[in-house]
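Single chain ahead, by itself, as structure tokens, in the form predicted alone.
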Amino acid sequence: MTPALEMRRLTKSFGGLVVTNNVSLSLAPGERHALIGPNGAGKTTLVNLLTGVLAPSSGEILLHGEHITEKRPYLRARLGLARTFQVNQLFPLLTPLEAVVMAILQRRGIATRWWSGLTRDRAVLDEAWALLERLGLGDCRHEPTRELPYGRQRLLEIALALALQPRVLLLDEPAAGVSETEGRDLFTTLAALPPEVTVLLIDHDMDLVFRFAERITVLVGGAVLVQGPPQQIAADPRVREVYLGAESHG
């Protein structure tokens, strides 16, 4: 089976500083995979390499078997690679409905139409409403984004990514800054993501990671320390030493 996303010996250096060190990782279609590691391990740098924000010093990236190492970010998005950000990237004056509609229009290649006359395009509105309802945002679809609780803003960012109908979704610390209650809502949303979408999750919330992921990769100093199912990772003494400490996860 062709991997949904594959990294081969991926390396990134800034002068003499190696921040991504010979990383190889393969995600099967539909897999829920988590990337964890201590601060400074190079997790966000790796996502930036995957999405084309940074160019690797060496190595290859493949998306469903197609080499994308040298493709620009917008071309990777067109091929089905979407991401969220550690700090959300939203339009504060737009409503969730407006923002999701804009993302759908961008996917369809007609973003220049934007909101003008959009009420006549029932299919776009119906798709946007359905997506917001699925993520629990239907009741706030007409509120300015800046007035939403932070947890709902994180959900909206996921909605915008899903509006692009990605085949691979990269979630960079979606639970960062959210309350315990918002975190539970977020996990419910992540658990209900379309099964055909491959997900790579980066987060420091170990409860979220161990409940969500089918496999986990631990990154330390830009290099892969260990990969495996959650039970194996939780029991690995090297992981406990560098990241998990004495805390136990089932």
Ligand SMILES: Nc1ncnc2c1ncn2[C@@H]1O[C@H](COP(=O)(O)OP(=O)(O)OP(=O)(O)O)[C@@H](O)[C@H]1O
Second form
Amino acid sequence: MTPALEMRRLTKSFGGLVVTNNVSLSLAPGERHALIGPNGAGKTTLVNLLTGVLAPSSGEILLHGEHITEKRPYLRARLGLARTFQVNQLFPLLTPLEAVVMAILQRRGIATRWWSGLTRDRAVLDEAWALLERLGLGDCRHEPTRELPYGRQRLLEIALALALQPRVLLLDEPAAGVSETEGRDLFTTLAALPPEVTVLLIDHDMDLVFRFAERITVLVGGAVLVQGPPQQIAADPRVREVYLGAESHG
Amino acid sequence: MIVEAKSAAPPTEDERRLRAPWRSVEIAFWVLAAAAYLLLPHQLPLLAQAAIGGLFALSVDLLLGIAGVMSLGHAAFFGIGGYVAGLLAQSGWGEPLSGLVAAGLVAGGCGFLSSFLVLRGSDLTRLMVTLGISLLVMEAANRMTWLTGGSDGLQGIDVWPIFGVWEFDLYGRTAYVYALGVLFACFLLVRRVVHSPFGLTLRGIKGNPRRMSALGTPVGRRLVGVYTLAAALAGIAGALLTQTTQFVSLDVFGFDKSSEALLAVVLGGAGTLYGAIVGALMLMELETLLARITPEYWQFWIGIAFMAQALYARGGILGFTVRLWTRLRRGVAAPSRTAP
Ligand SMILES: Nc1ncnc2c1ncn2[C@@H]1O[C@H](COP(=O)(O)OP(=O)(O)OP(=O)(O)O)[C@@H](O)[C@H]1O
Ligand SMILES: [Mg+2]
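Next, give the form predicted together with this ligand, keeping in mind that what was shown is the form predicted alone.
Everything in the complex follows now, all chains and molecules, and the chain you saw is the first one.
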């Protein structure tokens, strides 16, 4: 079967610093994959390469068998590749409702309409409402984003990615900085995603990662250290050494 | 059960907010503007100028306040529109409405072409490039004396009556009605655009261009669109000035023009549309007032007023008024809310 997302010998260096080192990784459709590694391992950089924010120094990226290495970020999003950001990338002055409606309009390909109002398609409103409710943002959907508490903003970060109905979803530490309860709710939402959605999850919370993922890749110093099912990763002495060492001061 | 109740269709509140219906203050604003024709008969030439300045500022607000694109050279399009209307009228076609359309098309075309230069790079680069382009255009107009009349300006502009009926008169009556009518029509268009899917995308780009491209929006292309529209509107404003004053000179390209419109937008409240119009009017009144009191230092006092506004009335005059109004209302409403 064609992988949903495939990286072939992906390398990125900033000057002399190699941040992504010959990474080859392949995600099957519907796979729940986790990417872990100590701070500075190059996880976010990998997401930036996949989404086209950064251009790789060498290597290739394929989405559902299609070469996207050269494609601009907005085209990759249109092909069904969505992401969330480790540091919130939201719209401070827009309300959650406006932001989500905007993402839905974009996905439906009607964001260039300048002659009609925002409410012409009832289906867009219904969809926005359902999504915001699903993420528990229904009651604050009319407040400007910048006035929302951090936990809510974090949820909106995910809502925006889900509004694209992605086929491949890259989550860069979605639970970073949210409370334990919020984190649990968040993972309930993620676990309830349609099974055909391929998910690459980056997180430092080992409990969550091991419960969520079918396969785990450990990235250290920009290179893949080891890859395998959760039990194997948990038992691997190299992982313990590298990762648990980093976690104790992270 | 609760889950089911929650997944019901969105309340009409969502629809109302996204639709942005006309508010009574907005209607009052336009009624008042129309009433000025009767209430201030001696001010009409000045008010016509204010309406033109308001339209130009509105085009800058669309660019800066809505899409977040900074420009120091928007007067280039104002000037191009002014000269297109002037040249048409001079060469024997003085029909005003088609003159406006021609000016809008040419200015919009120039906006479209230059947008590819302007929209690269950061805010600072944009400031420099827009300023550079406007200086180039002005210098080109200055050199092409055979076409533009050089520093003497364009002479012999004969504008026909509007619809072949209403002649431009010395008291500025026709000029005011004409300028206000065009301002209103353009305002309707801009308001429509701002509250459309395209307009929401522009506000998104202003807020976070990076996220917009992650959502699948070709940010550059959207900005080309809004830059073109803003240039066309500026061109129409320039044409209005030529037609109502029957004259056009190189001043229309000036850096003063660009900076005044920016000032009007910021003074009135960026991104509010009305702020641009109110700001242009206030700036004009302020200038005439200060010029009368201290003919030499009026620009100094404008600078002071501007700084005071930046320090104490962020969000512009409109933002300040809205805050004051909500505070007053909250003060009145608070006791009643505690009642069971
Ligand atoms: N634009 C850049 N220029 C130079 N170095 C960079 C750049 N971006 C990232 N780096 C470096 O690349 C390395 C990997 O960074 P990255 O953010 O990908 O790590 P990470 O695994 O996401 O870490 P964290 O767990 O803290 O989020 C770091 O050492 C960082 O300093
Ligand atoms: Mg990171």
